[in-house]
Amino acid sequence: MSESLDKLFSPTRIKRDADALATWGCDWTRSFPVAPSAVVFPETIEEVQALVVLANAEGLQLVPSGGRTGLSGGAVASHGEVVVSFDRMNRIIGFAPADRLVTCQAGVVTQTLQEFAERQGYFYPVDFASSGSSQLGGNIATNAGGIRVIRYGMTRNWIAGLTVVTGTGEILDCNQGLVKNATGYDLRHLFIGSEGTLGFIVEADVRLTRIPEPQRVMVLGFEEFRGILKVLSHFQSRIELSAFEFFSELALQKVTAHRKLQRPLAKSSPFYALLEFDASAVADASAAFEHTLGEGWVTDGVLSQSDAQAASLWQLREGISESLAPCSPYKNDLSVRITEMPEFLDVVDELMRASYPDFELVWYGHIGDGNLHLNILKPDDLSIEEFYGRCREINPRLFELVQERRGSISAEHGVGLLKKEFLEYSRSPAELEIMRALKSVLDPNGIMNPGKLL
């Protein structure tokens, strides 16, 4: 194997030292063993194809690596696999203004794409806390969501075409960036969200949209979670929302302490919502707020008066995950229909507090699209192994609650290694059988990101 890889890649584009293997062989989960045999850095589609052909011939297994910001173990190499880093396939190849279409290699960083779009007078709306390091190929492979799904949808909505190297070494050019294409199966959507198990995404045609007008942000306090949905419905009947996020009082305490931020409201509340909308809608938003205040759904609120104030309020939500990192949280990323959320949060909260009375629970999420993030914080007196072991014990019962409501055990973080044994709680036996059949066709030797998803 060593000699074969050395023939494909120069010494500067293959790493085997311990530090490199540890760096490129993992993602943000940090809860699985990391033991790749090598890291390679292709620069062209042809090199990726040659690597896949070699892997099939010599029985190698390949794990794709982008920004390594995943939270499900999808980019972890634990059993001597070769990590395929797309760090050097990071070019924006072309831009077609009439199509509002930009063609990128898989290693383009999300923020780089956003900044490029802005320079062209357009907007790429998929955004999340890791946009400064996550890569487009990884975003597509996990169908990443983020903070503005309520207005702009998931990554899937913005991918007009894909170039993929399958597990057999075939190069597929899916949809060619077309708006209309009624020629049978749209294979592009097989690879979006497939976590690199069917093939490696090497290029993408990405749609852009017009730059939105300046945004304003409102933070509201709530005594009851159920009031949040009433407020969501009322605001949506009056204005178009770009974001509707929520977080608990404990989440607010963590982020304000970590980032040394001011609390947004004079009085604390059990729950908070953050709303973003066009500046031109401020009058309607203010009227909506007065109505919700009069109805007793909210206790207080604050409205940004400038872009700087809006950015400051956004820190209260976007900084939560970073503020929890020192506590080694066990994360669950769940979704149900929005109408199910109040009752779902109640029953899950009851289950968690009964199961872990000595653990802190931090809730936050993208309430406008039905996505809840549950974070269980590790006590200082528990080892990470014991803590994760205790947290995993409750997963079957937790996922049963999701299944009863026809929800998803992974709203936007993917399945990877973390949740593959629980996939049956979100997918039927018939669906799983079809997924395995697709895997056998596109990756018959099981070389593409083995052990993940299925």
Given for the second form:
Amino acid sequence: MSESLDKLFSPTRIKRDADALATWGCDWTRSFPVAPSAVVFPETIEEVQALVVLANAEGLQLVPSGGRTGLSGGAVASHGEVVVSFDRMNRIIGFAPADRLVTCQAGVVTQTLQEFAERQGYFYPVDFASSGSSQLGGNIATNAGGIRVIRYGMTRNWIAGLTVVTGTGEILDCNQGLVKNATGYDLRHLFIGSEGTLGFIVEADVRLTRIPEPQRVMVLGFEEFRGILKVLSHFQSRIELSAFEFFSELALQKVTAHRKLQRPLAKSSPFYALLEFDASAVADASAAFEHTLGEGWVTDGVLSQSDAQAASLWQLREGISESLAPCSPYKNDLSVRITEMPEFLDVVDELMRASYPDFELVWYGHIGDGNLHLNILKPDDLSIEEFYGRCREINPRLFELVQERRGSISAEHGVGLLKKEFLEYSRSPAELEIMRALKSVLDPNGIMNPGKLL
Amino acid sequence: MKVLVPVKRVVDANVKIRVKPDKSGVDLTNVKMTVNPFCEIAIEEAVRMKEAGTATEVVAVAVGVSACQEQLRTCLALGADRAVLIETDVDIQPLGVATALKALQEKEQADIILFGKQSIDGDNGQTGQMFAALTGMPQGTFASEVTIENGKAYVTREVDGGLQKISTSLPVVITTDLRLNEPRYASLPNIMKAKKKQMDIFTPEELGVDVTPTLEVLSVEPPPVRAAGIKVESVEELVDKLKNEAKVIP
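We have the form predicted on its own; now please give the form predicted in complex with the partner chain.
Next comes the full complex, and the chain you just saw is listed first.
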């Protein structure tokens, strides 16, 4: 089988050394074995197609690989699979100003797309801490969200066309970048968020928008979580928010220590929120703050006086995930409706404290989207296996709480290997059956990212 | 003890600036302006002196256009007690600022005049020293540590190759270096309170000074665009280029 691969890819575009296998064979998760058999670097759609045809003929299994910043093991190759890296399909192919569309290969790095858009006088609004490494193909395959979802929505909202190589080796040109296209099933949306299990995304037409006006950032302190939601709805009634993020005091302690950042407020609070909005809304936002202070929902707050300060305040939120990495956190990425959040946070907190009084809990997340990141930190005296084992023990009870509120066990991190066994808490048996049926049509031999999601 | 802190309104450090097509200067239309970062450090130091009980009053002062009021309000929010704007539309330069501040100091009689060491737009690093020369005050420039004790100022200066510790009598001119402190964020309750704090506005004429620029800007040029990198095919080629083109190895 390795010979056929070598016919398809020249020696510089196929790697089998241990370093390469370890690098391209995994994502940001560190809890799964990494054991691919090779890494290949296609440059064209036709090469991806030929690879899929070969894989079907010879029984190879393929794992797509983008920026490898995933948090659920969606791009981990554990069983001798061939990793298909899109690193070399990183060109921006075209730009149509009247359509506001950029056509990109799957391996274009998110930040490269953002910068390209800006040079054309436009804006690509999907943004997250890893946008300097993550690739567009991976963003689409996981329907990535991030920090401006409250204003701009998920990656799905910005994909106007999609070229996909299915598990049967067909090339599909979905929706062709059209605004209007009422011709039946929109297959594009089937592939968005499919985690590479139905086909590989090779090209996309991405919609751009206007460059927003300069932004201002507030960080507010709260005594209780309920206050945050009151503040969210009060601000939303007065101004349009570009971001509404939340983090706990422990998260702040971790990030300020890790990045040597200054604390935002003179006194500590149990909870904080970071708000971003247009500079022209500063007066309204300040009035909204006065109201929330008067009501006693917030304890204190700061407002950025320069773009440099806005960037420093953002670091308090964006640096959290990285600052927790040394503690090998067990990450939960949950969502419920915003209305359900305060009560949900209470019951989860209670469950965790009762079950694991010795574990540190770090809460943060995109509160404006109903999305909470709950990170459980590993105590120094536990091995990773033991720690993850104990975290997984509680998952059924945690996910029951999610299920009771018709929430999601994975809001934006995807399912991959990490959440696979718990999918039933968010998807009904009927839904799962349809998902499996779709998989069998588009990837009958089960060669596309096997073992992930389903 | 009174501390006077001159602050400058400058382009935000995170803004990518553009030179005007006629090369007469930097295009400032719709560009975010902010307090010069070194002046922010000066304000922070003054407020800390007040919090520590060393200073009794902190006065922020700006020389420039009417919009400088915005930056002065920020200083008030950060803890200055009151502010003064010496309002002028002329393209203000270090000697003009130092002259105007000398006139203000004659009214204010501050004990410590705390400057930023330089502004991030002009990069002159002159105003504090010119002010000291005009007033005949001692100066402790590029300060990374300041202590006021028994009527004297002890200043640790960042100099080439190390630190220099000096002591001076008061009143004194001090200019702040980067490591002196880390400025706080402006808290929203303090921003609200700052709206009600006193701000006096004078013209240079009212102070009896002339701030007309003495230097004429002939042309402002953007830095040359960096040439794109190239890929070399082999180590030999790389070594050859380092030797013969870049001339960085013998």
